[in-house]
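Single chain ahead, written as structure tokens, the form predicted alone.
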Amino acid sequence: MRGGEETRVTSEKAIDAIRPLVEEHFERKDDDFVPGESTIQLSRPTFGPDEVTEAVESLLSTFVTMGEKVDQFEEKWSDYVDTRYSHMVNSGSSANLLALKALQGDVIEPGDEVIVPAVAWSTSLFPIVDIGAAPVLVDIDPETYTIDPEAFENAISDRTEAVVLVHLLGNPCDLDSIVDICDAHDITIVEDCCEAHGARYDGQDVGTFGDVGTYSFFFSHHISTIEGGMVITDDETISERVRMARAHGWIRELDDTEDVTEAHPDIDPRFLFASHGYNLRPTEIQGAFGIHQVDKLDQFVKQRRQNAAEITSRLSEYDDVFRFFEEDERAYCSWFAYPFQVRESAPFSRDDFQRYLEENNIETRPILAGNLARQPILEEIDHRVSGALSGAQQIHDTGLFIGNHHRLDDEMIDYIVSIVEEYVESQT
């Protein structure tokens, strides 16, 4: 028996022995939820025995760097969102970097402007700076948490070449309006879908409306590869640039290397670099998780939507103190979290409400980075602010979110509702 075959047989035996133990481990019930003692967490693990066993198989095989399982995950993701190319990377932030990097030169040149909503994550903005462009912060609609189309159009200048749309908290932007504006002004669209897995607009997956889209598979997101991200596009040139930049800029990521190798016969083609690049490759461990996670996404999103509908319904009588998010009829929100905005007229502040939730073991977070224009790093970045950013400031001052995930059950929702009711009634 050859060494490779022997290793495979030995690995298969090991997996057969391990699988029942892994399944037994995940079948064990978590500690019972005890209201007031147990913590309502922001997220819970999305993986189980299939992902762990698949990852162990990769480890036993010793083929652990980017390979066949990453390829399988990329193919499954392309099928899921209905796109031509999907390229996995090591994080959603890296996905944003490569998406912008792929536009450098042909679309975006140094000094050009790229518009970005003022409420987003830091690495929705930083890649703009990394490619030598200037970010332009525009306001969001506080009712939807996404970019305000009118503010976007008002921010366009003769230097504007692209926009980074952020489908914040899983809520799709007003894509009808934005696509029309971009078409009219010849603006390239990058869709940051890092919190919007499974979200759709008019039945079409977010990420597929623009020129390039990105996703994150961090531990706390709808599905997870522990760390990880994806860049999607239908554009062959963008695809090729992403693949090369992901892996050092060498030509082994090209489909056709003949022209480059013939032009440089003095360089070993195995180490021939034809593009600026990084090392942002994922591992087979991440790919192993991904190929099983995709199949679970729709059910996870369905559960998040049910949770959000239940919480909103039961707290709707308090709309005099809270602004509740309402979904546009064209949008299918995937509810990354459950957000609250405390109205300015409420007899309590956002900070006081947030403190009460935390004291009662309900984890909270701000609405991402809040108003990015307020972040100290912006003092060091060449950027422009368009408009007053009043919507972004409203979110910054009054917004927070709590966890909304597939493991949030009726007992936990009952507890969340009771704590919110208890607090509001004590303040009014």
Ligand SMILES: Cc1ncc(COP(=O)(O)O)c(C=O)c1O
Second form
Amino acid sequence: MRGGEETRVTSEKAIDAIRPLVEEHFERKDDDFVPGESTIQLSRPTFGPDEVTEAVESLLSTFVTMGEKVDQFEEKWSDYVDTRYSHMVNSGSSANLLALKALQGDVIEPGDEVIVPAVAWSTSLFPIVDIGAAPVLVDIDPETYTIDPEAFENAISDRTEAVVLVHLLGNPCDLDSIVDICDAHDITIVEDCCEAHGARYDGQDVGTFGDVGTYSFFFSHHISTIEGGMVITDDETISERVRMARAHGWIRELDDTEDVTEAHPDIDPRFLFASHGYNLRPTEIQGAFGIHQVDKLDQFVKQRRQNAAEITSRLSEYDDVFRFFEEDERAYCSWFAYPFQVRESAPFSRDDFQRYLEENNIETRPILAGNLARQPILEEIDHRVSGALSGAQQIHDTGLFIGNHHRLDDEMIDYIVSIVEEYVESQT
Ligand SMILES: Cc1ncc(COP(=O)(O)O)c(C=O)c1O
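So that was the form predicted alone. Now I'd like the form predicted together with this ligand, please.
And the full complex, kicking off with our chain again.
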């Protein structure tokens, strides 16, 4: 099926035939919101006819493994975040693994410590263990949901080589303070931006402050490639290591293969393995989605920001029972979700509030994995906890989030606000 003018023509014919049907399908209005009956979901699909027809084109061409469309998405992503190299992978977790893997040896050696906030995703932490280093859990600031700079500095030991920053819920970390601390202590920065697409700090995209940054394009995120992720860096060596480890560790990804091929004339250069690696490559279907999704990101983020501002302003009179998140003036938060923290002084518990939301068809979930130090897997991992983790525990005990996405409209926001008001009024 590959190649050939005739194949291209029949493919275009098929796409032209299905495009109107695909558009009609996505325009259907069978999910009108009915207050009290419909569910306010944590996320809604971000893709439509553009992504589906682009993906069908890949299928028809039979070029389905990592190729031109992935390249195109990588280029667009580099332009979007303003970085030198973007390498697409099959998930955000894989992106984190490759980011850490690229630092193994040169920067991080077995037994070294890598700092990670105690509220993060499991796979923000696991890759630290995978490369033979020890995670050090530090507290977050419960006002911002991100790593507490003071707790971070206090956690630094003479074995600390790197930090995995997590821009949690799309809120950029206090990068001014963190970057200064890292410069002073010669600490390498990995930025986990898996929840922070489109987020900026002082006008600069998150992911570009450190040595290497990662993104996830899982279905429920700001934009999606179904499953998928990206590693970004300005560093040529990191870029090459990521590419090699993404694809089996073979030399096809090396810029200069001459030395290694000459040294091993008995091995077919196509199957010459010069570094440790995995197979974490994405497919062209995912690349096809990404090409179109990136163009929609700014609008989606704008919508999320408007939603958040609206909900917060309408519920602000309840700041005696909820702790609302306020954006720092240097930050442009991309609002992965809408979080609530129920104050300890409130006359109801987080669990009761959460139950009420769920009973009224508003989906909820904990803030990521809560305090990671409480997760049973940590008992099996050689790690260190620095400080009391009281902020992380506060999030664990009092936090939850509801959906905040591009499809949340005025009617849904009215409904959310009315349910929260109804609950608080019934309790006070
Ligand atoms: C902060 C953070 N890091 C990493 C990941 C992993 O991404 P993925 O689900 O694409 O593997 C997630 C997933 O949501 C996340 O929230």
